[in-house]
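Next up: just one chain, as structure tokens, the form predicted on its own.
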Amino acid sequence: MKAKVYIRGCAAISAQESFSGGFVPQPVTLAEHNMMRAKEPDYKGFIAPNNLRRMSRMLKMGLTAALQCLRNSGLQVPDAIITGTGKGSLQDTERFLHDIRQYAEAALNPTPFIQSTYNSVNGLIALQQQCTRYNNTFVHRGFSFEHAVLDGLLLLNEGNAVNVLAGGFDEITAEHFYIKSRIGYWKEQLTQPADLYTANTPGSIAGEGAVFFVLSTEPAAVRLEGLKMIYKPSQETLSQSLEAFLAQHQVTAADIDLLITGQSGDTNYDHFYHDLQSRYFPQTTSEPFKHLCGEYDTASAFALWMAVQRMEAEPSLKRVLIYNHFYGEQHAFFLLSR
């Protein structure tokens, strides 16, 4: 069986006013570091006050992004509630770890551990929405959020299921982004988003997000096509790829509309994309979209939701393609149609 795979729904929470709709981008200014956080909606709609004071920030913005998805989609109970993390919840990860420390491995509080495992926002969808049906997690660094989308389409393609609530997470933190300058993923010097493709230096801007939608094959306005993965790819190999992929589903590079591209600003790895602009697509309308989220695992899942607004609001956009990859390593194709 090959089904028809459409987004119902879908809901954001990132550094963008994304959450309330109406979305218009529009970069932030960094004020000390190069780190991008989310805006956080009030939660006091989705989650009770007395469970809300216990919940790490990670958990409060995976829950409220699904459960939003899932009122933006008029749909209740999905019949597989999947996800992707590269970190899941650093906050309680690192708290857990200070407390280890702190109190030489005795008396120490289970709550952080328990909110740090990785399928803890799953867990939570599921209880809040008593949903007992498949529930899957996915931690594969840059190709999280995509084995989150591959697993619901499988679901789709084999008839388990009619509707897939599939999602991405990750959260920035103080420590984190400390660590992870060590090893040049971040830029040095304050660089401001609208800065970011202009400032031709190695490193990006830290981000996190949480985006969520909801697979259906009932018929809606944006139907996800495809999906790809290549790990670690020559050029030649990624443009083969590439055109491999377009065959797949009887497209043309000229057959795209919008291009929407994972550009970092980071000098080490924006060749790729840039080689692949210039060899298939000189004529056609190309939008970055790290300048408006940052840098993360799971990104690939607000260029995902971002290329959903956009067709929703341009009836001419008939076909996009999203190309994203996490610092050169895994390299993720998306393709939607009408």
Contents of the next structure:
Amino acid sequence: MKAKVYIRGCAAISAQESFSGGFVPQPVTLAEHNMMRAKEPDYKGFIAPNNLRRMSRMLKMGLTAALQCLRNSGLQVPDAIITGTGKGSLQDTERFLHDIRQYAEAALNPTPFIQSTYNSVNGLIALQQQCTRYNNTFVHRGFSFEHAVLDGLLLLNEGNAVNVLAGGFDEITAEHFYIKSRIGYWKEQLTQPADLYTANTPGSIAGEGAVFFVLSTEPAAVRLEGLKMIYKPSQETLSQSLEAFLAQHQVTAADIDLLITGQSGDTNYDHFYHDLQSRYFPQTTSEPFKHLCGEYDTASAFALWMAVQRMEAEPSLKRVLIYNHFYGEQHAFFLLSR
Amino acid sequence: MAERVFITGMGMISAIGSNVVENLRSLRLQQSGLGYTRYVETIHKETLPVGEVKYSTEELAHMASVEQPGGFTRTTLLGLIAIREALESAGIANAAELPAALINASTVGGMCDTEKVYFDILDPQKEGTFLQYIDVLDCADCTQRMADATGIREYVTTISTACSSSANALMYGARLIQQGLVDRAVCGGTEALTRFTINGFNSLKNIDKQFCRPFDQHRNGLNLGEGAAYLILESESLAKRRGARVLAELSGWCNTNEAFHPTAPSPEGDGAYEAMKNALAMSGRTVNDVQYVNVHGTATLNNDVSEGKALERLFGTDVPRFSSTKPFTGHTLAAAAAIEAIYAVLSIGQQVVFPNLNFSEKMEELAIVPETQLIEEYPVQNVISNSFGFGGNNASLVFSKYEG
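Output the structure of the form predicted together with the partner chain; the preceding block shows the form predicted on its own.
So here's everything in the complex, that chain up top.
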């Protein structure tokens, strides 16, 4: 794609103190479950009290992260709103399932049904900012945020937008945490985030977050060079894809100043990271991020936010590569430069 | 110059047939698929009509040649049946032969099966094969099983924008082709009836207890339906290179958001108007070039006023023939736009306009009425297909006759 795309602004609600903008990584301490909750900001100042009462947690987090991102970008109305979410508003989906059973399908309150719709956050952002243009929602596990970004790149390249609001959001609930624990998503023993990569056990720590970006053709400090997704690759296919991706952007592995990896501490799937790193980036500085935000479908949005923070703080970082996958199925590379 | 995007194959299953030929036959015979559910456990099963596919999930598994159906939801099976027909009709024996995209659409993923075992899953005392259904609620599940069954893997993703989902899947696939990321994209959607959605729409008081009556003065809501439909989109250069039979061109599209209300359109149809106008402009056609509009036409009080006003604004006093095919299929949510896209292509290929069933009286707010008769030998060159959804997500597509 020909258009040069920059990250004009961003905002993150995560388990870190990320919303204020400063990035001081601080793994949280977990008390009972392998589950990291996002630090929710004060929603007043973003959402009118009347609306706030009606909205569920995911909607509040998603809308607020999007609004803060627009503020940070000095923008009122973007040319497009595109999001990715693996699960949408889980709390509403669960509530409607429980309501159907509890009230035996009679006299149901429609609000949780409406809010459980995956595009409800997009609709809210559009409504609040009166953005009547392109609006799309991707719902595909570890390719949700990635396709939101790709869709944005397409729009910018088509010349149909100058500023695209693109984001990813997911929440974890106690009920969903239990459900996924039944098929080995999380570590069985309580594991502190600080020990995520040394525990050497299957499963990860659950997380959540809402992270938004304004992708723009107007120059800014950090440039998003490209993005590549690979579906269910073998280790060999993955290597070939990385080589092709770097070559396409005319860089070599040695040009990468910082590698951000999505290792989740899960012994079933972390070999992808270890192999790629030892083969191509033996000398490169690398940092994981999931001890900070936990594992979830759209965790790569947090990684991208973290990369932007690092590049803004450290001018020596010229090129940053993010490599993430979600339980071994959806793999993605993001390449950032200046 | 961006590549033109051609439709070279299509496959579907709905309440009026388990393939394209059966659907066309039912449309021509004016046989509706609406009735009462045999397969969804709900207290509404004898009061709320639905457009249900007339096969049990076991029968669908057989039709989809799935030998070990564990983990294959009804959503997935409907999708598999439709995508196989689409590939076959495009003369594609091996979908893995070149890098292709699978852009699927879903509103509730595998909810049809998850909701049956959800409270067993929550019960730590219970173990069993139902645990295979834990991960199928994700919309990605059906898409990936279809990708794995067909070998499509370059781009694999799922879109969910309520009732416009598969229109956006078609658009996204077309744009990936135009930008040169792939030469072929298989796009569409799949939707199975669920207790969850029936109760959702019923709680919104959006479901008619009678068979739905789009654009009728006495309309009183929609009927839900289920089905799946996929279209094979190919770049002009690929289609020519392999000598593919071109069924139609996807010549224009537009996605807008109305930013009016979470579940209701604006009374003047601003979003619908913008979507149709811009899609038509992109196609390089004018209002005079459109012979048929397959309207969203859910038969809800709001949609039909809003969409009708938008038609009158765009076309003035010369609104082309239009009809809603939802009285045939029910409103199939994520699959609706893809099912209706196939009807649009059939309209062009067969030179036919499909009737809007169950119409008796003109709406007081509108000057226009839908087409109520089947019209054969009608010179259809360009069709607009509309899909409008919750969250203000509106989409219009323009299909054009392929002239050699």
